[in-house]
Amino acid sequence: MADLTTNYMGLELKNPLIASSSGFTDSLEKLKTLEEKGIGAVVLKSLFEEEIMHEMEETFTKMKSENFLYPETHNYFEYEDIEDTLSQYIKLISDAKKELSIPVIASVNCISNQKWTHFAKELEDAGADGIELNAFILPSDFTRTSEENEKMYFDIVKEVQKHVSIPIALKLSYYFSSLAPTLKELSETGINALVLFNRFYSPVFNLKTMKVTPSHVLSSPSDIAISLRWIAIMSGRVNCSLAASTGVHDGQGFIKQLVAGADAVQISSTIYKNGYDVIPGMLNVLNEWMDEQEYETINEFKGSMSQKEIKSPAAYERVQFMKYFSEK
């Protein structure tokens, strides 16, 4: 059997398959099942920046109330005093580290570098092996320039780095005017991984109720195209690990992302659709393919189909589009 071990964001993984942030990573029971099925690492279901700020504000308000003799003590409060969401999240990290042998990565869904970044230290202290910052700033603000939007990603990373020493991954979208240079520049900030790409809900209209509702909650296999292209383009050109996300539903998609250059591959929608057993199934496909190709380790083929390595790098550019229509 082939050696599937890999290094991702400075962490040693028994294999490159990661359970991404989802409803399957929000409880100890589910995390233990994921490990039993063979997953290489888990990214806990995201805390939202708004949740952190809401809990902090409620605590501040309580500590400033007349029931407290010294209201100014809010300047020195301990994050462990925050109730409900945050304390439960910290407990989940702590419990998971006691029960699991695979890396446990905390996740925060964020849109700014405001006061919530202090809380990252609590995630580290709870035992998290790393932190994934799921950042998505929709470029829909007419008062903000593209430079200002892109700067926010750098500001978020910089603020979190002030508080933690564990590895940091940045999960982001492809909504950038100059995606390749931005990804390269972000990789040079000292972060440990880039996750391409996060998935967001697209609004649709219900014409009966005249309400806006989310659509395409789960990905489909065809969604692999965008992340596959950009993993292949950025492989060998960034100073950190690369993880592929969105659209990987089977062993073939798993392998494609690895040959494109991904150090790890995140999945969630396929678990929703096919159950936990999709995990050993995908790992078996990888093992069998490596045996057929006579590969002993992942490093022997990782990135072999990246733009930097193939003989026809233009295959990832506009020429595909032109060739497709010229053959019709």
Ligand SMILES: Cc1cc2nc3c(=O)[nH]c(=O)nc-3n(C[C@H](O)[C@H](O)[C@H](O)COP(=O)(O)O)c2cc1C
Second form
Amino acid sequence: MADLTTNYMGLELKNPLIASSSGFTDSLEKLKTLEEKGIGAVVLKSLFEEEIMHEMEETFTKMKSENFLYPETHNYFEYEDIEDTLSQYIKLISDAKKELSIPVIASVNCISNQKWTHFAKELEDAGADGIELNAFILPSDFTRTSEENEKMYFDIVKEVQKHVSIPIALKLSYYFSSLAPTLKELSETGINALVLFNRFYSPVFNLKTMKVTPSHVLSSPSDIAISLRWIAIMSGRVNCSLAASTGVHDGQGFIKQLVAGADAVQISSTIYKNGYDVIPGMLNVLNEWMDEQEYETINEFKGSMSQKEIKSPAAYERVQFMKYFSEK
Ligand SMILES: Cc1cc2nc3c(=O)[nH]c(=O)nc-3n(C[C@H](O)[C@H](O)[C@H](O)COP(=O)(O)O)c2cc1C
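Same protein, different form: I have the form predicted alone, so give me the form predicted in complex with this ligand.
Every component of the complex follows; first up is the chain already shown.
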């Protein structure tokens, strides 16, 4: 049996397979099952910045209406007072920390560096081993420049770093005009990991009802390609861990992301499609492959197919299908 232990964002993982943020990481029961099946770490379902702000605003309004809100109240604001979503999330973290032995990473879906960032400290105090910031600003605002959009990611990181000392991961999209330099620059802000990439709600429309509907909520194995290319390009060139996300559905995809240079690999859709048993299945494939190749540790092969390491790095730069079907 090979040694699958790995270090991801400063956390010791028994193996590099992580359950990414999804409906499978929103309750203690499901988290326990993920651990029983062998997962190396879990990222909890995201709290949305809007949820945090909404609950804060509701509580402030209530306090104000009861003549309880003095300017200094903000400084002594106890998040335990905010009920429902936030306290349930805090409870999930502390329960998970009591019941599980694997790292528990909290997740916040954010689009700004506004007041919500204070709440990050509550996640740390509840026992979260790390925080994943699922940050995305759709570059669809015609009045905003690319510099303004990119600056927002740096501002979010800076603001959250003021409040927590646990490791921070940034889960991103590939909608950046200069992706490689931006990822590198973000990795140098002191964050501990980049997660490449998130997958988003994508609208299409139904031609019968003429209504906008979500499409392809779950990924398929071919969706691995974008993440695989960028893990391979960024491996060895960033100042933090890399986690691969999107389109990893089986043991082969898992191994490919590791040889591309991922320190950890996140999965969601494959659990939805194949059930919890896909986890031991993927770990077995990795174990068998490592035995066959006579690898004893992950570090012996991690990044061996990255752009920095392979003999023909241009393979990762090729983008046009020059002669692909010309013989047909
Ligand atoms: C039903 C569902 C809910 C999700 N919820 C979140 C979420 O709250 N926060 C987040 O960062 N990602 C969320 N994701 C995205 C996943 O974490 C993951 O990045 C994405 O599904 C791509 O990985 P996959 O191909 O392994 O599914 C969700 C995905 C699914 C399918």
